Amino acid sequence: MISDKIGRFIVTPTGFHRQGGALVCDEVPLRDITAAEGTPLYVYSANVIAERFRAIAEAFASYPHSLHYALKANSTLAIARLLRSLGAGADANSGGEIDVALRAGFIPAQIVFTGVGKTQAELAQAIDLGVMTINAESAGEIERIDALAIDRQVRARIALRVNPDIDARSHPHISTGLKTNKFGVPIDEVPDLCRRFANARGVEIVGLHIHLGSQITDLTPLRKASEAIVALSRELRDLGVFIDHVDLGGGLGISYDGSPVPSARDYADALLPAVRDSGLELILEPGRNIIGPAGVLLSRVIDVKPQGNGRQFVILDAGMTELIRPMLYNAFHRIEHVETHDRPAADCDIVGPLCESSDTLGKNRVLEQPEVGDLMAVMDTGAYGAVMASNYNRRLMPPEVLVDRGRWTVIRRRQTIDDLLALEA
């Protein structure tokens, strides 16, 4: 906030928005940005990962409880640094992402490690470093931590990930929480479970876990699932089996096209009235509400040809190799001039340079008209972006940069093609 010359105060917008026509990160102009470091390119604002992350804290502020950012959402090391400086724990799903969040000086008591297939090497990893809890995912992933444990005369931590046949409502290649879906144990056979491993010379079971999905926008499932778990909670304690937390993981939607989605308040307001009274410590696993709307992509066009039906093909120099999401899950993303110009409206599909022909971004986009040479932004490419891009057809991985404070920095540079090859013989 800045303040005019006779005194009143001046919001200045956070994030990606326009000044003059051009698009800005934080008041930087992106095409500054690409001046210096070239197309494609990822841009990340600090800002809006420290607004969003905040939004989230502050709505569940009422009642004790963690945030442990989703590494998977977007891993690299400025951003998990950022997150930790922020007050964040750390969700892993893999031994790399838990060496990730130790170099980016997250403590093995701030890490969760969650992972439907994790490897006899992960699992010795995460008992020797003490993380917080293992979400263990089965009977026989109990049966292996319990055995790693007991050769290491420790106890793990681990928490039961709950699958309780609850429809998240969003894209089925991203539901996790249904009977079908290959993650954790049915909700039915949990008690059992638990007066198995009760006594358990290897493992402590401390917690529940549950995660429906990604983004997920109508906050019903998450409610329901919310209810669940803890009635579960309630069921064990009569047991005997006595857990100290519940955790809800993540999921919270974005708004990709501009339409209305939950807020971190309406999040709080579905989960906790279920959590409130069961005096358990809540753990949440946010991880594309709090990055996806901070990044964008920039890339170039380098061709347009017309179709022949009205419509044009925008041929950019960014495609699936750098952002999947439009192939995997005919996901949507807005597509804008980073300059604007007094042109004409076009209808056309924006694709990449790839050789298949699902490289596409976006269908049936109406546009200023595109010409050689413009500079395009793919909006919301924080999340599930750079931590999803291939070398396919070789070609070469973006640098990444992160804006903060009006000034930017190259968070990881341009890959070459030494760094491409340096593993091949």
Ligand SMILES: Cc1ncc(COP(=O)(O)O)c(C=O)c1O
The other form holds:
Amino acid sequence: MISDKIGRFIVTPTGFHRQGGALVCDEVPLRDITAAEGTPLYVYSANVIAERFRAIAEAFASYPHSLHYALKANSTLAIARLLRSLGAGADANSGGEIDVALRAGFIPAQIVFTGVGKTQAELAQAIDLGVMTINAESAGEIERIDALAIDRQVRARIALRVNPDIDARSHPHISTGLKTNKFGVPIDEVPDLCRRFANARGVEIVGLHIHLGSQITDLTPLRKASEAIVALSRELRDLGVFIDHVDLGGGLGISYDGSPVPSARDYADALLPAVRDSGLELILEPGRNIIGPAGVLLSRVIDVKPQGNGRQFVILDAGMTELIRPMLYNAFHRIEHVETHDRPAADCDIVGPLCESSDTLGKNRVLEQPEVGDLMAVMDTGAYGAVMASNYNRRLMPPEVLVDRGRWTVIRRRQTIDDLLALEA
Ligand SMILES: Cc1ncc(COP(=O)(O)O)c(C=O)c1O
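Mind sharing the form predicted together with the ligand? What's above is the form predicted on its own.
Following is the full complex, with the preceding chain placed first.
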């Protein structure tokens, strides 16, 4: 909140917006952060994270539920801690993410453990900790959990990851709910599997889990999946298998290009009708929807090169090593000047500095004529951005900054070449 010239309080927008042509994050000019920390650099807004988490929590408030933040979207410790303080549980996809969750202060009973290929060590870790549920992916995995738990004289709580053969209508690389995808147990095999493990000494089947995919903007597949999983829970009940929850995964998309997408309330309206009468607790694993719009990647123009056809290559100091989504999924991210200038429009291909032609962050963009040294913001990069960064070309992982109530903090420092080489003989 700021006050105007005559002292009235004005509610200012949160997150990333422009003040006098300059992009700010919750009142902090992004240029100031880069002046201190350099580029490339990720900046996140604590306000946006909180608003988006609360929007989902409020949309589902009428039904018993818990939101397990999908750490895979962004597991930087400070972000995980922030989500915990907001009331989230955690969805971990590896032993490493379980460790991060614990270090962020989540207790094992707040952690669900998912993953298509869990190692024996990871399963043992989850069983020893007594995580809330292990989302089991196959008959073989249930057998392995059973054996490990019997060794330890405990009974592990598992949910069966069900593959409902429903098309998420998202990008094929981030769709997981079709028969042809490697995830889960085919839905028609679930009753037999439950019967088989009903009296297992080491496992207790307490839930059903579905995750159809990510960046889902058509809610019909999610609605169908919730109907299918609730129908399946009834079928199981008739067989004498009583579960306590359904976990409908994550997947709710965001608008990368400004086009309308479903709100948290639309999401709840799509899922709750099927679940409401079941009496089962609902678990959700949102990732992208919370953290995606809460982050930007800041980068500087290091060269501008004519292509000879009226177009230009704008070469940034960030590329596929900092943000691989455009190259991996053909994903679109808006790219903007951090500060506007009064320059003519130019047709640009915005590329990274790596020795790969696929290292293109944005093709066919119209920008105010970029110049060497300009600061650019790649928008909506809070999810699957920094977590997917790599050291290819011996590039160093970028720092991450969290802006919270007008103050900014480095939550992960820039990697140094010594950090990188410390692992090598
Ligand atoms: C099992 C599981 N749960 C949750 C998520 C989070 O998905 P999203 O970030 O789209 O919400 C994923 C990501 O694909 C996932 O694989």
